[in-house]
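Okay, so here's just one chain, in structure tokens, the form predicted alone.
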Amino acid sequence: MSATDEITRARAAGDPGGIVAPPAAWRQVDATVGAHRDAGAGHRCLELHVPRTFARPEPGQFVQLLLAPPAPVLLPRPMSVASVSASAGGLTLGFLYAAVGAGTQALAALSTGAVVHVLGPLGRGFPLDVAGTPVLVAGGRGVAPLLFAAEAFARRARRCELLFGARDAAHLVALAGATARLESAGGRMHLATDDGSRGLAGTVVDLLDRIAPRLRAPLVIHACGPHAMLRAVARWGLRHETPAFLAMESVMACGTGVCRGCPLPRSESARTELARRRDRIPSLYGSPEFAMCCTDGPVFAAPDLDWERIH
């Protein structure tokens, strides 16, 4: 059994003792901006061309983007990969982001042809081989990596249901493009807004409550969005005994486990199990008390984390 297979099987079973260090495939390369456009609601779509030496990312993985000097920030910015396509001499990576701080605002100012340093692919993505009807649960820009996952499921002849929620219709980011990508992958889109301006009036978990009984069991959930939403989705999965995998965010300064700056609290069951198997935790992963978002994750199975301590 490969390291990836062992991780997938262990995480599907909620067994934190299945931590295995997969072979490192990441590297740093110089990328060029191929396209950069507005996506609405304060978001931007970015396409970067990377050379063929860069390994193809999997859905749920991320990269670190570092601006060439002079730049207003010293540290790179972690970005979930939204799409991957072949291009002349390498790959084109797509990203969806909001320009909210000095680093992302500087990124938003880049024009076509600008150079960005890219480190990746990093982290552990969604375990796409777990059996069940794929239910993708997205909040805001969390839709982007889930569309990437939907396309990967389509290549496996598995149709997805995508539940997309936001506070209002304006914050259903890049909805037209998302719908087109999902339809091309054979999936179906379901919408919810807190104010009822589009789709179901309520949260995306309210939408999950409504949609889930109509779907063919068993289900498997893959989710990306704000932590409050992910906490609610994780609890839904645990309550309904449905496997749920959540793509978490944190301040990931290095992306490789060196800086220890992105801890997430493990659940009691995970702490107990890992304390017994401490020798199996790779050195750049976390500890029995805390997982590192960048190496243990960023995608975690619902039983892995202590959701009471995640904000």
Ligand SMILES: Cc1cc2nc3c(=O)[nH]c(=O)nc-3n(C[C@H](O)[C@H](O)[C@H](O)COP(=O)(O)OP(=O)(O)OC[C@H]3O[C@@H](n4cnc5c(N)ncnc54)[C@H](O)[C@@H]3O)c2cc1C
Given for the second form:
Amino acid sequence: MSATDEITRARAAGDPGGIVAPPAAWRQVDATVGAHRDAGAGHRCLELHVPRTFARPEPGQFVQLLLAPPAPVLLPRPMSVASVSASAGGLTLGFLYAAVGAGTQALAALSTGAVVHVLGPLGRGFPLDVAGTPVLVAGGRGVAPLLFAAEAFARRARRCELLFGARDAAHLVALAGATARLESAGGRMHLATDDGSRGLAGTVVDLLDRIAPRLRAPLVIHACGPHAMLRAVARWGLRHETPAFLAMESVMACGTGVCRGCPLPRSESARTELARRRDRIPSLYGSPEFAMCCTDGPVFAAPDLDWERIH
Amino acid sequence: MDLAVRIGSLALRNPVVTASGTFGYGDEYAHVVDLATIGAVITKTVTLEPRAGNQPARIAETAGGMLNSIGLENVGLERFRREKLPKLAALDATVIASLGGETPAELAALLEALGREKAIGAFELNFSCPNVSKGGAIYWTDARRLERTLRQLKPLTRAPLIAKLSPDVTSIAELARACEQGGADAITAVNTFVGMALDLDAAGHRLNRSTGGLSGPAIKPLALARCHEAARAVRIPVLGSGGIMSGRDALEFIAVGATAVQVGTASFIRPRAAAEVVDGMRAFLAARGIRRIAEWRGRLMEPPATPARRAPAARRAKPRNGRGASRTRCDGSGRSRARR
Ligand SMILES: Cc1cc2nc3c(=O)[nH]c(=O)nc-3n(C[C@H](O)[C@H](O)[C@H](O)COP(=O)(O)OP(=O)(O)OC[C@H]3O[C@@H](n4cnc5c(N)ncnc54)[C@H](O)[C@@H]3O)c2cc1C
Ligand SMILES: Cc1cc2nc3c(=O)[nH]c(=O)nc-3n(C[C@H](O)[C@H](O)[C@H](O)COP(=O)(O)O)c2cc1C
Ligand code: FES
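Alright, leaving the form predicted alone aside, put up the form predicted together with the ligand.
To see the whole picture, the full complex is given below, headed by that same chain.
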């Protein structure tokens, strides 16, 4: 059973925050850098070739990218998978990342053929089986895993609406490529920028307000972007009784659930539900208070998190 | 090669164990590490009641290390017994359960509940969590309290008791001796060091509780010195912990007197780290024709020889607690001292 099937099943069974962890299929493998190019506004597109032992990631899942020594940082860096394709000897994984600190800057310096270590696939991806017109809401680099989702929807003969927002036109990262990928998946792109330099002048939530009434109900939202945006999208979903699934982030150490370092506060309703069903939930360590971003997520249903306490 | 060691009555196939809180309950990593190839798995510290842990942020990477402020998040005794023990029993691993308490009575209650469980080979008592407001490292830095507590706990189980100590103390030797006096079968030296990290741009603290425990390569020299100090102070085995990433690191701790070593943060980076440490140890020893780990243990327990005008070597070797030089003799044969 795939992770997304698992999550759908768990949620259908009323499992808030997805308590039943999917069986671990991750491995740590050596990967070689393939194409690696600039994507504008401080972002880069990276391809990694992984061997056949690496399980095929699903949209919304991530990996832990570890630089080979000597590296300026100690811990691996979590990175969402943006594309998957078969290649000689295994898979080619695509990533879109921002070089923001020492780890991602060192990553940016790697050229084709360099070796990095990849641990994954990790976490639970977007539950693609939830019915409705897929509305994908992206902020900045969050667009990448959603394009991967759009392609998965296309294979299920479902067409997506992608709402892509950023602070300005330059931060609509890799827009041309994204549009092409989306269109070949039969999807439609809608744009918004805070400064109005491209598309609607406003946020993606403003865009959602405008587009949603024109789409065939029911809708189902899958979103990835900064937490402030995800909070707004989650609240929009809750307000409109539209299921919304949000790809969250946290600082991480292990990525596999053992360190307990990546907590996100659960909502009151999720806590109550957990407390009620405690005896039947075979959790890892699990507290009703916090979900772990890496294993309970990174994709969460809007009602499961306490958005007041998410920064 | 003979890597087998003993921690009290518990035999380990090799000296490499996974550190508490860094390897879950073993089953999380069992698909990538053959648990039969490592000495033991020490499980996440369990407390009497479930604990939700601290507010985020709980982790901050720093130069060569990481700070954590997890706050002992765990399922609590009841669910540990019901959900984890059966799984632990099914693993092909030696299991050491880590116990945490805010008072001696809480530890006693935990041992009363778990002391006779066959799936548990030994208990590590976490006297050193830096991330809880009650019953953490500071509470347990009182030598008399440690001694009294161990005296109280010892009769509750036949499994060995390992006292895990904080490095943030004036004298780890004194605390280690107090534990030994109280009946501890072994000492773990050390838990994380209290540290702090700021985000200057945001003018804020990077961890929610501002301080956390520092682990990883950054602490290895500090931990090595504490391990050495503890090993010189007691007859019981010492488990070295702090920044061990490779077989060579592990052999440094063993060279200064540790009987076993713990691999912590390294498992976050390479889940197979503990197994790799075993392989690395084996390769290093084999290359030097050393066939038993006991031949290596304690090799470098003595300070380096200084120019001749100092006192003769035999007298310099006298351990601080003055209980006789023979215990810590390092005559080059590698057989530094007898073990229980
Ligand atoms: C599940 C998941 C998926 C991710 N996917 C992507 C992706 O596809 N593309 C991408 O560019 N980034 C992604 N990130 C964020 C990425 O992991 C961080 O930007 C990266 O760890 C920063 O490392 P650094 O060494 O360059 O910077 P650091 O010096 O470690 O940090 C630089 C800045 O980034 C912040 N930061 C550090 N770690 C994280 C983190 N895990 N999440 C959020 N902020 C962080 C720090 O607080 C700091 O402000 C993802 C994070 C998670 C948890
Ligand atoms: C995230 C994290 C959680 C930890 N949790 C515990 C714990 O529950 N109990 C405990 O005794 N030690 C705990 N420790 C300390 C480790 O067991 C180990 O002693 C310490 O990290 C130093 O070793 P290292 O440098 O190899 O990591 C934890 C360490 C980390 C990094
Ligand atoms: S990163 Fe370790 S539990 Fe999530």
